[in-house]
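Next up: just one chain, as structure tokens, the form predicted alone.
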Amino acid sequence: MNHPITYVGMDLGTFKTSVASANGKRSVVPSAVGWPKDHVARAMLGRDVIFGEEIWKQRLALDVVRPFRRGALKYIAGADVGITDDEIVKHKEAARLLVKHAVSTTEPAADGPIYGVIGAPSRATILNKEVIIDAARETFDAVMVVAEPFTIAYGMNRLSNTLVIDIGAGTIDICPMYGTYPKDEDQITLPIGGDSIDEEFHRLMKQSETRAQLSLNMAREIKEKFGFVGDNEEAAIVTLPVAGKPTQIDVSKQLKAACRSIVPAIVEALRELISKFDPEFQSSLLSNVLLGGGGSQLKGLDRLIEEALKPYGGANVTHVYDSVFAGATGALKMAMSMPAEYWQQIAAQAQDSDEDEEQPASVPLRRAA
């Protein structure tokens, strides 16, 4: 008997995973699983293993770990953000499990075939796509793995003449779109993002606000709520404990400096990948700079750009439609966009040791569909 096949796109996040379906289900998840640290804790939690939004909520009595923070397995090498080897297989266990709970919350058909896209940043090495893929294996049947920006602009037809800025929590991705499947080496992945905006913003306050309490989880919701980068916003002013007193401050100063944090080394990077191209190319792309992901939200920053950018002909810089979902639907846009014999062909690709890294990474994974 054969059972429908479910289709999945995937962004899965450094700070939140999301998730669309063929069936029309999608949603979002927090990037992070937590075990109770104790038999207490997991009387009074009632599972072994907790996602979703309960784990802030319950954090004081779970051990948290966010298997991508600051680009960790999906872009840098776990050693090098300071992850031990014993953490760095807590960290796999973490994503498999993130993995096949952000798939059943889109409720794919029982006993069906699952064929999956998920986006990885631009410059990805081959053993980080593997971990990805090693992530997906209890999952999907057979998985692609492909650049972030690229499902943005999948999704958004807009293969050609674009430039686009995915802007996560752990990296920014910036990858020309050119009418083809982009060179890794037309790509460039910065190791910065939204949890390093939070941590100058935490920074900053501890600094001048010294009898503020402010956590970084804190620092986070005001940035997501009040982030801007320009001259004429309104003032940010929050309520924070001081002395455990309620006590309103203007925090705009050190929340503009953090948000500005990131934009000197995304205009570099657009200069460098600009200069690469032919003359005749490079004002239609800076004519069609895209922008993605949670951090594209800053108010100002496309305006910013765009005046640090002048000096080069100027740039014409939007937003996508949806920044939550535009790279989950984008990747599902390909996976429903590929046919049938191509996912049964991943088998055969996947033997050639050859792999070229300025394709999709393909292979099959937990069933022969």
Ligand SMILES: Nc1ncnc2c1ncn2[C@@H]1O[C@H](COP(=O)(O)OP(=O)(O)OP(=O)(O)O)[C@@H](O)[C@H]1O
The other form holds:
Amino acid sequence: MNHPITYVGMDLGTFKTSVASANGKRSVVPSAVGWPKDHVARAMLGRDVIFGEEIWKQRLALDVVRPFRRGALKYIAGADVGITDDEIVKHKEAARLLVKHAVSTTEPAADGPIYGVIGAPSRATILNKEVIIDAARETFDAVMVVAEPFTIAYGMNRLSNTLVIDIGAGTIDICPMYGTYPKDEDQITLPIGGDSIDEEFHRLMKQSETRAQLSLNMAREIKEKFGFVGDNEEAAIVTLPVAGKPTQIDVSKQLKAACRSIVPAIVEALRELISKFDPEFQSSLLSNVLLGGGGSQLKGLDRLIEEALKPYGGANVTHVYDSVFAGATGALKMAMSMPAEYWQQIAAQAQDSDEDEEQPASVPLRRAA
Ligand SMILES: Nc1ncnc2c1ncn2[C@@H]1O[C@H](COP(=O)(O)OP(=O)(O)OP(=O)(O)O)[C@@H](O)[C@H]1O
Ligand SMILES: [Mg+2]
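Could the form predicted in complex with the ligand be shown next, to go alongside the form predicted alone?
What follows is the entire complex, opening with the chain shown before.
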């Protein structure tokens, strides 16, 4: 009875979840779960739970939960994000269903164990990691939770002399790579990202274009199409309804201001982080800054960060090759490079004990039952 093992890497993001499996399949789904609002919606949709892009198409008929929105569960305690205890239960349920669905899209072998590595924000607490592990419990036989930027660096073989900045929707995670798993105190998670840019853009538009109608979702789409931070980009002219009439509006000023809003915090965090290392290492980190995550696609961001770091001796900033899958493929590579006995050990430990023992801070390893 030699059941095949399936190794899986997962980037369980605030906005999207990408999964890469050792069986060669990979997929990306929105980090959202939709429940039909009532019997009519249930009958129309023909299912109890909806995943994927259909959620956005059918959103009026659904209660949609984005379990990690604003860093909820993964980084910030529920109460601090303004969600009630009941909603936390619902968010956890959504997270569990999301993990299960995302893995199922890669069609793992039916009978064998599933061993996986999942990315979490760099400074996620033990409690946050427990939430991720709980969400994975039903789907994985053993799971390891590691910092999101670390999975990106691992996938690209950039394990030393590199500073990774993962610009996600909910958080920006910064992680220096120096040949071993970086210490918690050397990593930084900023509670800002693509979502906060969308909110800022939306706010600035409401302030300046009072009659134009713009939802947060439209704000995000405009940002993804035109988002820029530099001075030399083309004007961002979009068509928005004004009193029901499609009207062309130049949103460049508001968009640029919103996109730039994340930069000071990134530069300040980099400055703080590199000052902890000796000067020689500081310059080698700064000459290899790697941007990942969806936000790394903001036009001109690399140059603006380089510019802002000039007073610190200059920097060289580059991008990952694939901002959607860099984390998941790195996590998969990591899962596959662990010896099988190691995985079996985690899975066995899990079966032995249900206690929440404290995990090593750098690589919290737990399992699913
Ligand atoms: N071309 C683009 N330009 C600017 N931003 C983009 C672009 N494409 C995607 N994004 C933004 O990137 C963010 C999603 O990035 P990513 O998928 O890395 O986040 P995530 O992993 O789901 O979130 P987190 O890591 O915070 O949990 C969203 O805010 C999205 O709007
Ligand atoms: Mg991410």
